[in-house]
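Take a look at this single chain in structure tokens; it is the form predicted on its own.
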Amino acid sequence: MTHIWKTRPWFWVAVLAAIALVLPLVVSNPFAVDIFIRVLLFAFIGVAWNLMGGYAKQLSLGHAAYFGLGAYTSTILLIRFGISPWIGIIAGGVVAMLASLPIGALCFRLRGPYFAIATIATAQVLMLLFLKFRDFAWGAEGTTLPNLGDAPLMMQFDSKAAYYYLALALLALGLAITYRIERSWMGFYLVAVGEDEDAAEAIGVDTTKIKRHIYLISAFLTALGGTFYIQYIYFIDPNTAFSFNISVEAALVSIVGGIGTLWGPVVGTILLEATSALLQSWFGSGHGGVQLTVYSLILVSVILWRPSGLIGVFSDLYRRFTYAGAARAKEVPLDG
């Protein structure tokens, strides 16, 4: 068993993938599947945020801007022009990437809390703009998406399982891109920028270029999540698409799980989103204070106990297991 842990890490990834694939087939309760979908979606958004906020340590609290741009682009193309969301999801990603260029050019002039405040402002400005676009983007009232029934070509499905597998595919895409970046020259540069931006510039790293490139990728992925979410709930308005809660959740799941790690946002999402959904179902809207209290206690406990994130707990257990197994294998029995 220890040999498998040490030499076949992809074996365990395959096991997790197999469990994820069969989960909606084993669990048929619609409420449970809905929780799974939301966990996968916010894990994906957390993975997208983690590229910018985790590896490069640029605390962006305005990723709702790209979430909303992706959502509105695909919705406008669908309702105004009849274009399939499968095309709209890519178009939304491209629009988000283009928007990240001027936003990044302005925000990257700032650092620390000033950068975070600037990103919040950009998301709020976009929300206010779409509140005013009544004729083109339905204003504050929003609009419902046309329900076409079971229409896979229009990204609409009768079964929640189909949305589950689509969210799972998005998460797999985000993890694959993160894994590739993490092991490339860009990943090393991102870590250098995150540790000490001035030192990185001193050794010849073009920090502005690196941040711009990773911001483009992060914005593109976040926009994909926005399109999926609106297609899932069949409704869009500025307060939903550009909600500040989306930016905060993306940051929190990564911080709790472990920023700058591949699986950190996934671990953080499983804890926070699943706990939030279960508490809401148990206590309902009449005991909202209990839900928020438990939620905040989890956040405070994890941050105080494990500032590096929960992924560190699993790393420690992994090392202890492998090292203990290796030590037992080296023990030589005494005769007699």
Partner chain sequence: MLATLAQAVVNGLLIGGIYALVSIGVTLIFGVVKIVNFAQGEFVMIGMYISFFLASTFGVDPLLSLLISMPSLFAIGVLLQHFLIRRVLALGDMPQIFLTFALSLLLMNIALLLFTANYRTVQTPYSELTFHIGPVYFAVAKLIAFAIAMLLSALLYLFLHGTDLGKAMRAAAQNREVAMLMGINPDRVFCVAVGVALALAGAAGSLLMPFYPAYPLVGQIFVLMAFVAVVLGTLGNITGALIASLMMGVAESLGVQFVGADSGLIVVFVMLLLTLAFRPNGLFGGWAR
Contents of the next structure:
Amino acid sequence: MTHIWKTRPWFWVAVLAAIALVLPLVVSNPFAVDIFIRVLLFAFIGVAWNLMGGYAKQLSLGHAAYFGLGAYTSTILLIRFGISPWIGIIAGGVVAMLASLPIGALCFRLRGPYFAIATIATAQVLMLLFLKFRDFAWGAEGTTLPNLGDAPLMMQFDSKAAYYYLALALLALGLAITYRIERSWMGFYLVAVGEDEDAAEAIGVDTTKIKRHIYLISAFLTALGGTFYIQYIYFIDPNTAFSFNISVEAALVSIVGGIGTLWGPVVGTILLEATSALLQSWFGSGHGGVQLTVYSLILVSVILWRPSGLIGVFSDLYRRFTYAGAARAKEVPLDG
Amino acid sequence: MLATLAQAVVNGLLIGGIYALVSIGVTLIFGVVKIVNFAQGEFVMIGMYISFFLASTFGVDPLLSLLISMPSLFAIGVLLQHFLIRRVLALGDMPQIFLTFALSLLLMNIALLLFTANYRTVQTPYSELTFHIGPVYFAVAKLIAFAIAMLLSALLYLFLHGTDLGKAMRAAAQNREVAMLMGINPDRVFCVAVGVALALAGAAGSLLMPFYPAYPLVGQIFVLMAFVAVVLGTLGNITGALIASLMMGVAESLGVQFVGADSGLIVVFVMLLLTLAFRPNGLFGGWAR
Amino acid sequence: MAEALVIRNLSKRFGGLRAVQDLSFAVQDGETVALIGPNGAGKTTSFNLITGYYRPDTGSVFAFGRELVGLRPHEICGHGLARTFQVARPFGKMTVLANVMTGAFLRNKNLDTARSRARTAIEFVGLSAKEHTPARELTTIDQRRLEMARALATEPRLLLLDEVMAGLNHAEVDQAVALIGKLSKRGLTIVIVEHVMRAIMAVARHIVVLDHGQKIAEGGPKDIVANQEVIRAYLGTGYRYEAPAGDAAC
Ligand SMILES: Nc1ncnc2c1ncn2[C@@H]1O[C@H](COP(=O)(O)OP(=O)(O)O)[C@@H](O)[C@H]1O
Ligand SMILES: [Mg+2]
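Let me have the form predicted in complex with its partner chain next, following on from the form predicted on its own.
Entire complex below, previous chain first.
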């Protein structure tokens, strides 16, 4: 945990929340708002990944599976059955949870790199399957969503700000859940599993069960992000919904920011998306490769020089400026 | 029907030889250095581009460019081990997985920037050549690639069992502490292991060039195949990886032939998941970790 | 007196190696039993079999009237058997307090209750001063203390200690012996694997000797040190029971 949040946590959270709430009111440039929405969405996906990948160190590279399942569930319900995405988003979450049970049963038998490889495979299998489902799920061509104009009940809005606030609400939900878990027995159990599964079993932690539970939560949240994203871009196909980049970005923002920390994914996303926006304004969007080249350079640097993530850098700086604050730091038992 | 089957098996075996070079590299690095190299496919890609540019600029035959791609990738491997991998060996899973993963992303995207996403092919006199035994056709380029792949695998086997350095490598794979007590310098052994593994990937690239296009993401297919083969063949087990690679090639080819052109990968992934579910220690016994 | 732990015909092979062969012994409720033998005798393997880390090839483990074979380690811990590992395995990035709280959550999921119970256990092993130190920064000896506190926080009825005194100096061994004595007085049943004979003589009323996976002797301390086979296999001729003597083994 960073010391910023140890010293006067609620004050800073309130400041952040206030900035986040007024941001779309003062910035009306749609290009900028679009970036903000991407930041919020990927921070949210990162937070969902981080619950499992960061705290319990189950390094999934297949979270696109749940993103895609959420996206397809709500879209199929919307287009085939006319059901509102507000119901679809929850249904998508439930489908993702159900899918996480067999996938988890398979993958949790494996550790470290084998777990990562197996999760890649599950997401890829889902993508390939949806490429095959032509009749029901539009196959490789995908489909555009019907444009219903300003239809809040169908999760479609004219103003970008509405999408912004929806994404913000998702992120707030993810952070609140993480905060609650971190400060309960479950947070301790997750970190214990991440540190040493055998030792955790020795003191009565049902490691299989706790991994299953956190996977359910993580899959559910990721699926919400999937529905939101498709509602925002009005288009779905397997390569978008199950994109390997989603899996990568979910892990990447957490690692760059700091895995197993509440705010790590947020810090990581802001950094990476800001970089990406700058690159786009310099090189234009036509240059495939620039963004991921820079991302991977950042990732390599972080792993070699700051494997605990960049959030530690900020808290160190803060501590240096406010020594007194650090001395008053309240005890947060979970972390050292 | 029988002829179609035989043709599919032959095609699968021939491409399986290439998969074998990649998976032997993955399993060698895993066995000795205890790292899963997510970037192994990108080194195949580099091998391909080396051969492509030698062929398009100087007219060098891709098979001849093995003599350049293999040493170049060996050198890259030594540098990779010395400057990057070595630094995360003492750390946990996260840095180990994501270092080579980030490297894979980096190499892919640098290739995209430098070479664009275009497919590059090299025409050789034997690229289109085929002959047949009964109803079964053999593409000459693939047959040559297969033969050289098997030859290289055999040479590696001889190296590991017949030379002091090879034996040191196997000792280090079996027990690092004991190997160090025996006076084996782990840094050197690790560098050679990664170097050899990358040289094999480079060889795979050059061997592919006469009949397979080069493009920045080409390594993905090969590394995924390699992962499946390596898990099937028991991590760290070289003979297992070889046999499993040939099996993967055949399975993929049968999938394409009998399920549909886009089913090759599904077959592969389903095989991986089934293996993980029922034989997480691989088909050839041993240990998973 | 009731039996806390009954082990019958326990066997485990690793490939061709018989790590534990046909091992049987019983531990009475409230008793402290020592499991001794040369390195590689199968002591740690026995612990792993009892606590569910390995599945025995044959045999049964009965604790407090319940069969444990086939249960997972966490279930066995739930039934009141806690263990330490020969090489301590603390959760490195957690503080000492958080480590022990994680153990305390087994019986009570409330944060405050777990914290106060954890503090009691930490105080008991004498680590209170380092409550907020990340476990990875502790010395090896403190890590073993931490591991004991973590095990105690699960409120066990039976404690299995694997070489917790290895590497301790004379005074520290005395401390550890006193600690185990205190636990025993509270009614805890203890199985202890140890090489420090002085400590074993001080805490154990009953000793089981293993060699090459087999039980070669069992009995009170006096019988054991006089047993010819034990002397041959483990103690060596230099050891005579004139307690408290020096450390004979290892
Ligand atoms: N997981 C394992 N795989 C293979 N052999 C093992 C394993 N665990 C222990 N052994 C072997 O079993 C024997 C008993 O080991 P152990 O129980 O650790 O002995 P002790 O604790 O008495 O020193 C040793 O020869 C050891 O090498
Ligand atoms: Mg032992």
